[in-house]
Each structure stands twice: as structure tokens, then as C-alpha cells.
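Next up: just one chain, as C-alpha cells, the form predicted on its own.
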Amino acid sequence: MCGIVGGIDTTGGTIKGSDFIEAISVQHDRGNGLGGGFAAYGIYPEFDRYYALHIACNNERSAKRADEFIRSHLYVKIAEDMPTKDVKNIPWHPLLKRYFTFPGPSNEDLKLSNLGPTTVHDEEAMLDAYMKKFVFNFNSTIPEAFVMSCGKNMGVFKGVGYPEDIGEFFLVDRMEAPVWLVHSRFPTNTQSWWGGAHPFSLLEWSVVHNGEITSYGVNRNYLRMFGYDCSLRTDTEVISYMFDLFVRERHLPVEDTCTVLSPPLWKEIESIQDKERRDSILQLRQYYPQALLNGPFAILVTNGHEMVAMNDNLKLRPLVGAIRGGQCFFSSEECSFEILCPDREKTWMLKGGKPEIVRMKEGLNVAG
């Protein structure tokens, strides 16, 4: 089950959050009220230099410990309760906090040049590495609390409930953003809790997923070797970490990362006529076997600049795409497009194992 929806306006224009609430609500029967969530990009332009840290704490004690931990490791520009409203169908929720932060517990005049490398790329890489380590230290150190998201100019809003109720709770209907991910959860083999809802996020990467990652144990052990500790007790968590590991840390192109996670079948590789391409895919499959995702899945992944839509090789979960002008949408069901783009120019069913990649200012550039 599970329902997923994603959208990106490659011109940089914004799409209303209320449209995505309605687009996922028409897939109501794909969820069972045990998880829903939204990821929105470009929503904090006035603080785009800072890491927007969204955290959830079960009680005042864990919230106090979380605040102390954050202030001892990060400079805090703003700390506030996350804006929410009372919703009848969400009888309980954790304490939800939002911080706009920057690595280093010193003042706002913190100089990047004093932190190590001098190039912008190296500075950004160093700060991202610091925040990655911070997130995993936070999740393992502060009991009854977890990080929902920590990227720049983006945020994840998720919890236990139907997504339309979660959207109302987090005031998503008042937001507009150029990039969205939405999820309606139907958990089958993991518990329902606020940290287990989708999207899963680390730094700029977020993912929503319909299906099951049967290779979760192997993937989790592989990630642990590189400092990624899977503590949120849901198999989808490994996907967001894989994209961070391969794209951000190892500088692998997104296309190659998709090949690592869902490579062609051996017989497909053998049939590729282009020797250079065949050898490249063969090397990726042989070099990263522990990163391969097994099981039925349909996933949407984004970092706010590009969106990836991908099925397992056998296409055991539905995923369709649609285009309207510079906007591209993906969904578990075409009915969502009647809300998001009723005047769409094209609709198509994604092929198994063939990722579709949409980039800002470029549009769709793969099979679709």
C-alpha cells in the first residue's frame, strides 16, 4: 500500500501546499492513518544560510536536554515552537521545535575561514559533514527525541495520522514551495510512531517510499561503516542515507547512484551494446553490492534541486508521471494529477528499474 506524491516546478515557481494535501487525500485508502508527512523546499528564504533543524521530543525533559545539546554544538539564530493547530484526529503529538542553526556554538560572527578549508566547496562540505555527525549524535544521545530534518531552506513535517490531518496540523495549506514530497503510510512490518513516518531526511535529501526494502539489514550494516546509524526503525531510512553517502560524500552522479541502488539485471547488462556504458554499470554493480536495494519499491527522492522517481526492476509498486509546462509530478495513482495538473500535457507509467530525473531549469532528462 502507501501513497506517494511529488512535484517540482523547474522554473522556480511555487506550488501550493493545499494542492498537495488534496492530491494525497484522494489516495486516502492507500494509508491507514498511522503515518503521513510532507517535505517542502524553498520555504525559509530569509534564513537560507542556516540549517533549519526540525526536532520532535516526547516530553519537557527530553526537550530541555535537546535544547542544551543543540546549543552546546550549534550557534542558534532562532529557536521556536513549530507552528501547529489543534486537529481533532491528532489527539497527541510530541513537542515540536524548530531551530535555525549554524555549526559551532559561538556567536553569529563565526568566520567560515577559521573552520578549516578556504574554498567555498570545502567549507560547505565541512559544514555538511559536521551537521551529519551532529544529527546521528543527537539521535543516539537524547532519549525520546529525534531530528525530523536539518537541511537548508527546507523542512519535513510528519507524524502519526492521515496526511490530510498532518497537513492541517502543520499548516501546510499556508505554504508554497517549488518542490514537494508527500506520503501516506500503511505500515506492515514496523511500528507506527512519529519518527517512523515519511519523509525521511538528512541534510538536503528527503525520500518517500511505497514498498519494502528486504535488504534493509545488509544496507544498514553497510551504512554503519560510514557513520550512518539507522535508529528510526523503518527500512526507508536507508534510502535517504544512501543518497547522501554516494552523492554528497563520494560525489557520484545521481544517475550512477540510481544504478548502484537499483542496477539492471545481469542479462540486461550483458545485452548493452555500448561497451563503455556496459563496463561502467558492471563496475558499479560489482563494487557496491551491499548498497543494492532489494524488494518491491517505488520511491521519490529530492534535494530541492532535482527529483528522482524510481521503481524496482520488476515494477512491483505503481508509479506514474505527468508534465505540465515546466512542472513535473509523480504519484502512486493518476487520480492525484486531477488535482495537481488537470490540464497536463503528458502522463506515463514509469518503467521498472528505469529512473526518471527532473532538474531545476532542465526538466525531465531521462526516459520520460
Second form
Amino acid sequence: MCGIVGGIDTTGGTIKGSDFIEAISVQHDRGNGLGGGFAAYGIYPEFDRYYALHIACNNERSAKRADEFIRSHLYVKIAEDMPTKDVKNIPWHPLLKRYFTFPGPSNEDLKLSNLGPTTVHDEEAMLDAYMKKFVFNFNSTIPEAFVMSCGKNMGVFKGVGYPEDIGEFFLVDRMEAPVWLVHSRFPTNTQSWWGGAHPFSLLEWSVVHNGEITSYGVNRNYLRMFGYDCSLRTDTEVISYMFDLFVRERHLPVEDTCTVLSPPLWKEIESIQDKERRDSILQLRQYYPQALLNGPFAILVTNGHEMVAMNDNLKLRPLVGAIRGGQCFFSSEECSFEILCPDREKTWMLKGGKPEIVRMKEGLNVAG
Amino acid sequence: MSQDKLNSASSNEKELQLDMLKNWKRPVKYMPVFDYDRCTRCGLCAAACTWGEIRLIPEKVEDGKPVSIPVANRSSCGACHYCERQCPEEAITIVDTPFVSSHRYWRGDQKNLWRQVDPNKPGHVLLISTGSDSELISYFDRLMFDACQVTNPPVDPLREPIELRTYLGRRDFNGNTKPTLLETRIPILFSAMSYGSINLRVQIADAKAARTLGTFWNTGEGGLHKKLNDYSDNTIVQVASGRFGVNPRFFRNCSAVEIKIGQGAKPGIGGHLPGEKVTEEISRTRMIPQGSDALSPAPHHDIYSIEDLRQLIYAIKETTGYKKPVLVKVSAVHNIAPIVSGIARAGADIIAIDGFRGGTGAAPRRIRQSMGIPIEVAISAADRRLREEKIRHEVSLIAAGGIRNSADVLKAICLGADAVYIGTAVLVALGCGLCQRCYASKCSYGITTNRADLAGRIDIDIASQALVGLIRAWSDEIKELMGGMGINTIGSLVGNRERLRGVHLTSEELDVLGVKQAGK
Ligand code: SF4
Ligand code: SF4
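Next up, the form predicted in complex with the partner chain in place of the form predicted on its own?
Next comes the full complex, this chain leading.
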């Protein structure tokens, strides 16, 4: 099982963190207290040029090594302890740090980072690529420490516990943000650890996931060829990497990326009347069979500007959507909408394999 | 005993001319045993056996007509079971008559050694057909699939679509040209079997079945017979070292071209179709004189390195206007991984790897039994190397050699193949009793023979229906297996070793296969 909730205010307004804590708490039984987390976007406007690193370290030693590693590869604007509050139900937590950083103390380091020239399109892309490489290096070289998130003007707050306790612990109830993802975990495949909680995040992309990816072996092998190390011992991380690879690196539109990850059946593709559309979907499915996600899943993915809600073809996991004004919400269960948007105009069930994409400032153009 | 008696014994021996090598008799391996109570003396078995094992001897005269009774010659039965399966009265049983030497180490080889000193054919290299029957373990048998329980629901193939369609070829993201991919409805293709090694009727049945199923058949190295021009959408033509039948028509009437470097049953060995088998039709299709031996040299005479292979690949691409994918088929050998990587970089779109169990029309016995490596490890090593070199998506892999059933197909795919080739399974579907004597061209089932009377034993339509039935059954089984694993599209299994576990394997073997121990 697992419970997921997400929300986006397309008008640029914000939604309260406390609402999301309550919205996930009414799905209490979908989790078992072994993982909960939040991703919030637009929370560091004063540092929006810097990559915000959220780091978890199991002990002082790893925290020290992490600090050295970060400082030797990145310019650090601010380093601080993550603000937290003692919560009865969180008996232990790792050392949690927050850094606002920028790639490379000098340009020389950028050159040294061995970036393949083919993947770099402009300066921004180069900086992103550097950060990506930094994160994978960090996760693989610093024992007992991992990066929770590294995007600009966003952050992930997650850990082992029920999400309502995790939310209280990270003071999520005091935050407001236009875009949110929330997760309550019931781990089945892997042992619980702070790094295994959701959301998973790489640069600007974050994902929450309910389900199991049976194609994980294939997806991981494919991602490895393009420099993504899957080191967090859970299948969900591949989803965030796929979005990073296809949207950020290969410049595929989000719609096409969704098609790659969860394409229509061959028969459905053949029955598409518009030839151009048919050919383009056929080609996406022909080209990227190893990126297709198999197994039961409901996922919410966002980069802070757009939010994607997607189900597997067979719709083996629940996912509902709701609209109120310029706000759009998604959830595993409708009960969360009673907290988030009791006065909603519309509630609908997402169809298997038919993603919904909601964009900032573009109005709500969803199937519902 | 008196001296006299001893002397008389030796003189007796002279009279009877006891001499093992002069009175040579092949050791009997198998023989038909007749149930004469059931037998109606119809004589069908004697006509059915093309190997001269059954003769009819006069028994009695009934209503003025002579009646004959079948008896075994105890000379040439190879246990093809044709007579047994044809006998209308079910009066025949083929029995194994193992020649049991007291010497355990020599048991198997003694018989083969005797065959090599047979005074009728002394000093010959032992030939054998079909894939290796070596008693080495099969890795397929030691791999088990994963199944869904609770945390993840299985998919019911009767209710939900499970998709087997596969595209094979080079997926190049950087190039501007749209790659040509080979579309197959099922990840099972029919392996190369040349016209000459099998007869035209079998090839037509093969091609017809491929068309109905939406997959491909492969001409093998014997060229493309005119009658098969129509099947171009489902035909892979093969260019081997003999270059038989390679002409413009051949390139026009195909969907893809395969360069055969090697064959699993006989890595590093060429081919030899004896002149007596080169009939008029075969000579025309192969473009060689009638009655002349069709010799395929061991190496291609223009390929002595990877650069040469690249030239041939591009020569074929130029010839076919870059519209047809080029396959390269190699035997599974020890350093298959770097070989495959080199072939991918040389421009091949699809690489077929043929394991040591792969079938053959004729191969030296010693080669078949002791050269090459199992396909399971070869495909896994190749897949892994291509991934490490970050070019796995640029080329498709086909596993061949020893795939006996639908589970083998899926295991090969989980180990890294995009699709598989089957050859022996095709022949078995048409009746083949696996007697391993195709080289003799006397196949009683009419499969690996060009004698018109024997080839007539194959009905093209029935044979192609049998093949279609077989592959449909395998597809259904594959869907069941995939459903159990909670996977609804075959692409999600290519190289998905997570869905396999090993039993009874050493940690080194697990490591090469890239598979975890069961329970882990
Ligand atoms: S038909 Fe086959 S099985 Fe029967 S006697 Fe002849 S060789 Fe043996
Ligand atoms: S094809 Fe014919 S000769 Fe060859 S093994 Fe099968 S039954 Fe024997």
C-alpha cells in the first residue's frame, strides 16, 4: 500500500502545509509508520538562485565528511541545521543539514568534472549536470549519508515515521507553498531507512509513488547507461531519474515522457486516426522499451511548474483528482479532499495509462 | 583338458573364421521390437524406415498369397521412432539396447571408437546432427521465475492484455535518420535452416507459419528459392561464408539480412553439403553447378578482422538502401562479450548469439560436444558488457541454441535477449524424432532430406499449422508466466534479472549470470 497526496495552485497562490499534514493523516491506514515525507516548492524565494541541499547523516562523523565533501565541490552560501521540533513519535533521527550552494568553487572544477559535451546544451544545463553528478558521487562516496533533495527553491522533508509526525517534526505546518507532494509509506520491498522514504527528488523533479515497479531491473539498467546510479535501494527513484533524463536532458515534452513511461497498448496506438500522432506515439514506444514502467502504480511527479498524475495501464492503484478554483489536487483516497477542498467543484477518478498534466498559470485542462 | 582337445578347438576357430575386424558388426544401440500378436503383417514399417533397419521375411502363404513378417536387422536403427509412430496396430516399440561395458570411464566412447574403425568406412571423422546432447547441466533448468504475492498483484492474462510485440534493431537517438526496426508480434523467430539441409516443403511451411504469426523465418545460407519470394515481409536472408544464392532478388525479397559468422554447434567450422545433395533446384537456388559440393569455408574469405566485418555490414546496407536491418550471427564462445561489443560498434543492428546447444545439419561430433559455451551465460555476458559500454540500446540481441520451451524463451529474455531464435523446436514440431542423423539425408520424417519421395511425407499446410499452433501455445504460456510476475509487456523483461533466482549454482555462476541466489 502507501498513500499519496499532491496539490498545485495554478494561480500562483499558496496552500498551507498544515492542510497537507491533515490530508495525509486521514489516510493513516495506508502507511505503517515506516516512512513519510513532503516536497514543497517555492519555499526558499530569497535563495532561489542556489541549489538547496537537504542532507541526512547518520552520525557526526558522516556529517563531517559530508560537509568536507560539499565544500570541496560546491560554493556554499549558507550551511545550517535543518529546523526541527522534538516529536514524541520520532524517537531517533539522523543529523539533518541544509546547504544553499552553487556548483564549483571555481570554473576549473567544472571542467574537471568530466561532463560529456553532448549532454550539455547551455550553462544552466551544465550546472544542472554538475549537480546531478555531485549528488550521485555524494551518495556513493559518503557512507551513512544521503541527499534528500537538491533543487532550487524547493525541498524534501522526509523520514521514518507516520507522515503527520514527520510533518510536525520538520515544521511543515508552518510552511506555505504553491506546489506540494506528500507520501505515507507501507514498505514492502526494502527495509525502512530515512533515505528510502518518499518523495524522491533529483534537481527540480520530485516523485511520490504507490505501487511496485516490476520492470525495475530493466529501468535501472537503462538509467545506469546514462549516469544514474540507483543507490537508494528502492524502485521509486527510477521515476524521478526518468523525468530528469527525458525532460531535462533530452528535452522531451512532459506529455511525451509520460507516453514513454506508460504508453498505450499497441492496439490502441494502431487505432489512433491522426497519422502524425500515431507515428509519434509508436516511435516513442518503439524507441524506449526499457524506460517503460511496468507493474501497479499511482504516481505524482512535479518540478514545481507542472504536476503529472499517472496510473499504470491496468489501473491497479487508486488515484483521484479534484479541482477547486485554480487549485488542483490528487490523492489515493477521496477522504483527503474533505480536508483540502471540501468545497471542490469537481472530483474524478483517473483512468489507467492516461496521465493528467496540470501547469502553472495555464488554467486547468484536465480530463475530469 | 588334454592337448588334443585344445588343438581341435583352435582348428575349429579357423573353420569358423573368427575375426572381429573382418566380421565387423556395428554395436547395436537401438532396435524395434515387434509385437507379432498385434502385427497384421501389413509391411508399412519396412517402407517407413528409411534407414534399412526393418526387413520383411516370408512367413507363410495365406489364401495363396505370401505373407511376410517384419524383423529388425539390428544394424541401423537410430531411434527416430518413425516406424513406431506410423504403425497402425501400435505393434512396434523401439528399445534402447545399451552396450554396457564393465569399464565405466570408457563406456560412452568405446562405441564411438568402434565406429571409427568400422572396416567399411575406416578412419572417418564422426559426424552428428542437431544440437549437443552433452550431459552438462542446463542453466535454464536452474533458474526460477519470481512471482507476485500480496504486495503486487499478478496480472490475469485472460482478463488483461499482455503484450509480446517486439521491435528489433538499432535505436540511435543522436542520428537524424529514422532507424528501421524489425517488428515481430512475438519475441520468437525461426532460426536459419538452409534449403539443402531441409527441403523446400519444410521451408515453405516455415515461411507460411512466420507470416501467420507475424514473425520471421530465416533462409539459412542456401539462398532464397523463387517460390518464397512472396514471403518477403517475413523473411530474413542469410549471407554466409559460401555466399550461396546472394543476388539482387535475394536482397529485394527480404526484411532483413543476416551475416552468419558462426553457428553454435560448430564454432569456427564451415559447412559442407555433399554434391549428391545438390539437386537441380538446389543448384539453381545456391547458384552452384549441379552435383558439386557446396562448401562454406570456416572464415568468410573477406573477413579476417572486425574492420572487414564492418565493410560487409555497410556493403549490405548500401545495397539495401539502409532500409533493412543487418543481423550478425555468432557462436557463443568464451570472450563473447567483447566480440559482441565490437560487432555492435561495427554497425550491426541486431546480434544473434548461438549457444553450443544450437542445432546443425551436420557437424563433427567432437566439435559439437566440446566447443562453445551455453547460451545462458553468453547472452548475459553480452548484455552486461553492452550496458557497461552504454550502447545496449543501440543494438538488439537474439539468443539462440537450445531453447526448448516457453520458459526457456522467457529466461533467455530475462538474461538479456530481446528475442530468441528457435530451430530444433521447429523440427520437433514437424515430427523430428531427434535421432541426430540429419547429415545422412535419409530423414524418415521427410524433414532433412531432399529425396522427393521422403519430402512428400511433409504436408505443407499441416506442417505450417503445427508450427502456428506451437508458437500460439508458447505465447499463451509466456503470457501466463508474465502475468504471474505482474508484467504486461515483454520489453519490461529484457535483461530483468531481478525476476530470476538461481538454485544449485555456485556463486561464481550466479555472478556470471547476474542472478541472485533463491531466497535472496
Ligand atoms: S524407422 Fe527409425 S525407429 Fe524405426 S527402425 Fe527405422 S530407424 Fe529405427
Ligand atoms: S530431422 Fe530427421 S534425421 Fe534429423 S534428427 Fe530429426 S528425425 Fe532425425
